[in-house]
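Shown next as structure tokens: one chain only, the form predicted alone.
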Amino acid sequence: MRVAVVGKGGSGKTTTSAILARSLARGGARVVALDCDTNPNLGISLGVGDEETERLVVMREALDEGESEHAPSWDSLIDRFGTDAPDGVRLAVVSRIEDPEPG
């Protein structure tokens, strides 16, 4: 299952995403949360804290500025740019996914 949360700024997308991700993970689902927002705060909402969220943001900025290479596959994206959040959720702050592997 893939779920995307979209809407106007300030409408509660980040909070809704965090609650949904943690609830699904608590129910036994394998959950990977991708924060693609220009102001990424999903890590804070998921409970990984300010420092870890900032570390992920800095890695994303390095990608955006060409200082680092994009991950070549889905698994390597999560391994290289992800972190563990409470309840078994994996989180990555991403700018874009090149050549996604469908399925």
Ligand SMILES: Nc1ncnc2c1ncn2[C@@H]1O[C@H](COP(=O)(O)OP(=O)(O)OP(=O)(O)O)[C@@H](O)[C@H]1O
Contents of the next structure:
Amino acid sequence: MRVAVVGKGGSGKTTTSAILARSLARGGARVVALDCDTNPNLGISLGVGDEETERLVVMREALDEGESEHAPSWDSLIDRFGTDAPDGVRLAVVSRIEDPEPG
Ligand SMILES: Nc1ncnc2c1ncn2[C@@H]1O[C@H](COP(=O)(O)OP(=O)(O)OP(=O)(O)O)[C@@H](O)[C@H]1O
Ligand SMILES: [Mg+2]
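We have the form predicted alone; now please give the form predicted together with the named molecule.
To see the whole picture, the full complex is given below, headed by that same chain.
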């Protein structure tokens, strides 16, 4: 199952995403949370803390500025750009998928 959360500024996207992710993970689902927001603070709501959230943001900035290479596969993306959050959620701060495989 893939769930995308979108909406106007300040409408509750981040809060809803974090609650959904943690609730699904507590229920036994394998959850990967991808923060694509221009102001990525899902890490705070998921409970990884300010410092770790900032570390993920800095990694995405390096990618956007061409200082770092895109991950070649999904597994590598989750590994390189991700961090473990409470309740077993894996969080990654991402920009876009380059050359996505079908599906
Ligand atoms: N269901 C809710 N009831 C009351 N307040 C809420 C609810 N969901 C979120 N909020 C509050 O609304 C504010 C905005 O929530 P949130 O940061 O999740 O929105 P957002 O859409 O991610 O915002 P942004 O566009 O800035 O990223 C926060 O202060 C949050 O605590
Ligand atoms: Mg938000």
